[in-house]
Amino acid sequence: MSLLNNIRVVLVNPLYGGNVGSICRVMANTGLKQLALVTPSNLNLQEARMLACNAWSIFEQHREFATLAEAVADCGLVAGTSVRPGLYRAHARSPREWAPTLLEAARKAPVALVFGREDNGLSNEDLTLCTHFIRIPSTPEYSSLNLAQAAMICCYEIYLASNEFVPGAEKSPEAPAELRERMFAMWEETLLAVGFMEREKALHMMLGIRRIFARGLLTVDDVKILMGMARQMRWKIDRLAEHAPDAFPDGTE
């Protein structure tokens, strides 16, 4: 079972349906499924559904609780988000720092990721139920974040730390040196043929071109495409030279 299934997003007294709907979408984006609402206000469900898009099923399966204590009663680790400083919040860490800890704890018991209401955040009473504090890095000049945006940052870091995202692999292998050299030789002759450079300066110019291509991985498919371009250009140059030989530098036909 995915550890993400054991991460519960808890919203304490959310005020706006748009934020709740947006968080449903965030959860769907990051593989989280458990949503708990603690005494939600009279939410605009039409707004929530609109912003949830295709993640409305997460809202349909959410659970509601009268208190935060009830919402996290079965949880081992409870991570509360707070921007407030204070002596007892000095051990607050960023979502990126806490994410591995939350996932490790999720092996043994449900883990709660708790967010306060939009205008006041989590109360001191709520924070007493938290075992860990999360503070999202932001500038001192304006440290308050939108609820849905804060949830996106936290859920993203947890999802990234889970290693469940597998980026697409390059299907073509890296081009070997012999193939790359054939490509450079073709392009050198083609660039000479169009008069882009003079033969005595070709080495210098080709070093610059090689430098451009050395900045990233060249696959076999990449090189074959570039060779095909050079081949087609040279074929076109030869055909044009047959009809207008004076249009090209001497000795390049």
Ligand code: SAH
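Since the model is a prediction, treat every value here as computed from it, not as a measurement. Whichever C-alpha set is largest while still superposing within 1.5 Å between the two forms counts as the rigid core. Numbering follows the first chain given and starts at 1. First, how it differs from the form predicted together with the named molecule.
Hinge residue for the rigid-body motion between the two forms, chosen from Gly208, Asn42, Tyr142, Gly168: Gly168. Once the larger rigid part is held fixed by C-alpha superposition between the two forms, the smaller part shows a rotation of 17 degrees.
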Contents of the next structure:
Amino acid sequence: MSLLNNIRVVLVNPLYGGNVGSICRVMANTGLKQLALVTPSNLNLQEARMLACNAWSIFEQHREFATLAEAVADCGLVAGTSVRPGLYRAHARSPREWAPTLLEAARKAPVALVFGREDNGLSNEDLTLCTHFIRIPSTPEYSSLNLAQAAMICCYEIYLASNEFVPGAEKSPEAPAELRERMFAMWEETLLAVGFMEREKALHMMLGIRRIFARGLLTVDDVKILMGMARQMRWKIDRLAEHAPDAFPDGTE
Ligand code: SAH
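Show the form predicted together with the named molecule, please, because up to now only the form predicted on its own has appeared in this conversation.
Now the full complex is given, and it begins with the chain already shown.
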């Protein structure tokens, strides 16, 4: 089972349906499933649904609690997000710093990621229930983020640290030297045929061309494309040379 299933997003008294809907979408984007709402206001559900888009099922499965203490009762680590954690300021770390700790804790017990209401944030009483504090770095001039955007940054860091995202890998293997050499031989022949270089300068020029291709990984598929280009050019040159042999002094032989 994914550790992400054991991380619960807890929203304390959210005011705006739009933010709650956006957070459902954030959760779906980042693999989180458990949403808990602590005494939500009279949420505008139309707005919530609109912003949740295809993540409405997360809202449908949410649980409601009368107090934060109840929402996190079964949790081990409780991470409170706050822009001004007061007394706890010294312990606050960025989402990136805390993400591995949260995931590690999620192995043993549910973990809560707690967000405060749009206007007042988390109260001191709420913060006393937290074992860890997350502060998203931001400017002193305007340090408070929009609730859903704060949630996105935290959930994204947790998702990234979980290593569940597997970037698409190159499928074609690296071209072996033998294939590369055949490709360079074809290009050399073709470049000579079009008069791009003289035979005495070919070695030098081919070193330059080799250097360009050595800068990045050259896959079997890449080499096949380059061979196809050289082959087609060579074929065309041979056809043209039949009509105007003088135009291709180094052409077909
Ligand atoms: N005006 C409130 C901020 C509320 S923003 C205050 O000054 O406390 C709503 C919620 O978004 C916050 O309770 C917190 O959960 C989250 N949030 C916003 N900015 C944040 C930041 N820089 N770091 C951590 N959490 C943040």
